[in-house]
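The chain below stands alone and is given in structure tokens; this is the form predicted alone.
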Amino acid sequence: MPGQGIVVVVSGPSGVGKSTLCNTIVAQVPQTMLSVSCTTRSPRPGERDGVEYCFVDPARFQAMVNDEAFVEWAEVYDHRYGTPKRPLVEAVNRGVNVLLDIDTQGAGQIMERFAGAVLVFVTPPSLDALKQRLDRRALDGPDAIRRRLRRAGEEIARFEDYHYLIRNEHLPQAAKELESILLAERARISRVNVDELVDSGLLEPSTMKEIVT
């Protein structure tokens, strides 16, 4: 629809730097926000409720599923994650671009509900580099890290389901690529607000009628 914001899904293995990448774009690109997911897992050190995630108990999460309050949800590493529907739809209708940091399961659900959604997959330079990042992060034990690496291989194998791929070796370059994708997608002819072109005198009303029909 003309004048709407764009939904951009950013997926990739745990530890690849998706959150840092998304936050960098939100700081750089006007009218862009990061969707805040709900999760049943406990907060990690430094995480704030309503900022990184909305932390809810399993019963509350299930109630939201029953009420169809999520546009997508999935279970990952024994915890559930979901994207609330209302704030996402309201932001897009205001013309705000929304970045969603979600996994490959959720990406497929978003594509079913938002035909114009843009899917971006982020990879590490290598699995060895990913393991080093997970080790440095020090949030998981050896068994959990091995499990994350196994899942990383499964997720990377699905990269062809996405529209774009970014190799996050250097954050500034990766951020530049993601920003370029967002700006280019916003300028697609299929997303042009024809009414604004008519109001500005750049397009005749008769031409708008031809475009619409």
Contents of the next structure:
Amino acid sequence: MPGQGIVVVVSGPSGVGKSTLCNTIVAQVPQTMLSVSCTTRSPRPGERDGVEYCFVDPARFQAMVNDEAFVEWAEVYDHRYGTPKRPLVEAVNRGVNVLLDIDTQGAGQIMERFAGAVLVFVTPPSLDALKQRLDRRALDGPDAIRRRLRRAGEEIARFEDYHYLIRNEHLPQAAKELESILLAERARISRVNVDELVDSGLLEPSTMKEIVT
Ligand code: ADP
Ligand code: 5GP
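Next up, the form predicted together with ligand ADP. The previous block was the form predicted alone.
Next comes the full complex, and the chain you just saw is listed first.
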């Protein structure tokens, strides 16, 4: 039986590089996946239903809230975003680590439901760099970018609610830090699968004696 997978929340201002970082980690660390949120916002050019998000209308979203189908949900930029419960719980029970790219409101809700969740906050090197990334990404109009920048300060102010902080200046370095966090968390004593240790005889002093003599 594998141990439980780790729930890793990745938050930070829009455009800081969360989805870029999460996708890099999913490609590099086996048994790791990205949670696909539901949202009431419209798809941006290039976004596919069921891949970046599941795009649902407000009535469907509300029905899912009523059915308790989300482990957490929040309103961000006038739209609702939620993490579907079933795929998350099933993956974690199969020993798969799940990355959640969600906002600071959602992070608090996850912490209440998954005591072992790891919370990572990503900051840009500066607000100018953040603006440049939003401009270069060119997926939001000027008004939406201004709104995202205004909200960035409020999001960054919540960094102390998190366990780790990554400054995403140089992407490969930031990705290495996120991967290192995941690998180190996997080795935490509180997550060790005791059955595996017992089965391997490592907790049995008599086995040790037989081998040594
Ligand atoms: P988020 O998911 O946080 O909204 P994205 O992952 O979409 O942000 O990244 C926003 C833009 O910034 C993308 O065009 C991405 O390629 C770019 N980006 C990400 N990390 C860096 C970095 N370290 N340096 C420069 N550009 C970056
Ligand atoms: P975007 O519209 O740029 O994709 O995302 C806007 C914000 O919503 C980002 O801060 C992102 O992390 C957050 N977000 C995306 N999915 C979820 C979710 O399921 N729950 C919560 N609470 N926030 C989400």
